[in-house]
Amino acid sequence: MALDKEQLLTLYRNMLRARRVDETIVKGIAEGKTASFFHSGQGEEAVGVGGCTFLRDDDYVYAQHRGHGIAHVIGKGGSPRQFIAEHFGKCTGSCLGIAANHYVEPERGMLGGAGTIGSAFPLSLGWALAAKKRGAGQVVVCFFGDGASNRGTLHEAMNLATLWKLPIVYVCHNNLYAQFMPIRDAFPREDIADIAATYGIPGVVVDGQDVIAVHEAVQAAVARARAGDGPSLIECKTYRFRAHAEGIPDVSHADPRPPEEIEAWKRRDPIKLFAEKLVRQGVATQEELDRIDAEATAEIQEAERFALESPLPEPSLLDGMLYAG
């Protein structure tokens, strides 16, 4: 769908969001205010920002692990306030504070995840099924890295979701390196979208910099499979700007990531590159633009001091997690 100004407006609002809160994350670990470990999303929110941003409430989504999925929550209208909460461990987290780095708010469609990478696919299969047969027309946006790629489930479930036309579209944060691994020594082509020949389901690469171009592919595949037509296959060409997570080495295999490669994708940074085209097409003002980067800025603030006056979770809430009746 051709967005509106207010639309475009909205994705880079979104994105800045989630890069202010993705910041706040990250500054908490180096104060020891963050509960647990974090992976980074920085570079890669044009994904999550543009595959969510104008799905429906009751859509489903799994959200990639970079950034722990906040560009996927923000963009499903989630909380940075219960986000950050959760990350330093409150009982005002999306999960009361207890599971540290998941976002649970099934309002909107958001079940949390999973630690283990490639749980993804057979637990969106399984949304995907209760979707159609439930007949409302919702559909699962299931998020991966390139390193999940290779995982059996993935093959498993797309077959599947392929033989009994789920609504399911498949979205790939590739990004190069799965930890320390990079792709092109893990995977015999160039492109993972490749994948989706195999199961006679559409497979596209597009340009995971450019937030119009994902929302415009995962839009287009989400009318296929609310059509009932069937999953699809999205590829976004990425790059995470920070280590594979805070406090380790950032490596390639043994060696450093190649600092000049670094710079080369921080000149494409998502938010840049939008506000610059937002610019030069006359929809926005730099003034404008400014405004929102300050006005994003100071709510997520605001969610920082909220989350760090807000109690820690009282340890006897483990006793009703843990025990029944």
Ligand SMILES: Cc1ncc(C[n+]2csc(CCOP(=O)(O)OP(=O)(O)O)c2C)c(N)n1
Second form
Amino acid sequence: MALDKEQLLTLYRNMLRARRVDETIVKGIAEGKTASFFHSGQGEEAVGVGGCTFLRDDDYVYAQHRGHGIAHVIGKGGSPRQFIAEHFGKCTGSCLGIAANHYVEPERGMLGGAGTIGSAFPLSLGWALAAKKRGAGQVVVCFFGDGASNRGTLHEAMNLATLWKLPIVYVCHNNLYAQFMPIRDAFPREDIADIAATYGIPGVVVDGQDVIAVHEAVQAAVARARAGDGPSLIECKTYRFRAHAEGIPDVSHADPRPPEEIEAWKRRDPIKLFAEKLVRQGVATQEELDRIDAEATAEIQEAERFALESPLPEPSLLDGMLYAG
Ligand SMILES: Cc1ncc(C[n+]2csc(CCOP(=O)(O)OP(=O)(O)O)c2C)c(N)n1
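For comparison with the form predicted alone, provide the form predicted in complex with the ligand.
All chains and molecules follow, beginning with the one already shown.
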């Protein structure tokens, strides 16, 4: 699908909004305002935004944990206010402030996530099976990291998804490291997309810093899934700009990433690259892009104020949540 100007600017706006939310939470951690730690997703916005912005509202998304899924949430039309409030442990958060990390909005197909690496796969498989049985053409897009690709759950799920031709798109954020483990020491091939060949499904590699490349690959895989032809795997080569996580004991000395590598990837910031492309191709002027940035910044500042002013959840909230039935 060729995107028109408004759609292209929506992608740009969504990446900026995701970046501003991420920065707000990183700052919140430093200032002691957040309820938990945070895995910043700065640098990887093109994957979540490009993969989610033009899905249907009733498609399901399993967000990757990086940025706790803010780029996916924003792409899917979710609320930055509820997202920040949740991370600040406030009762206006998407899980009433008791989850801290998870965004849940069933009306937009955001059914939550899980901190356990690899748990995305069986859950997404179940959602895809439900979608197929419902027969309404819904698709599941399951995002995960390069580290997660080594969990056995991916292979169990991909095997069944292929056998049953389930409507699922696997999108790997390959940021080259799983916490401190370089992918080259954990996976014997250059491309994670090669896994797809084992199952006889399409496997493609795209530049994860190029929001249009991600969008086009995901849309092609979504069309295949909606047509009943089953799953696909898309590997996005990307990078995280910050440490593995903020707000955990300082183990930065264990970061194996060479500073020159980090700097080289920062020059490939997906937001900067897309801005340059939009101006170069005459889609927008720098002034238009600056205005979008100012609006995004103001929106997220307001969302932060809302979260800070919101009350903490009442402890009694837990009474009705500990046991089912
Ligand atoms: C089963 C399990 N093992 C370990 C962890 C701790 N942990 C959280 S994120 C992470 C790295 C995952 O790497 P990857 O899937 O590549 O995603 P990335 O963090 O690089 O975005 C680890 C080991 C966990 N949450 N769950």
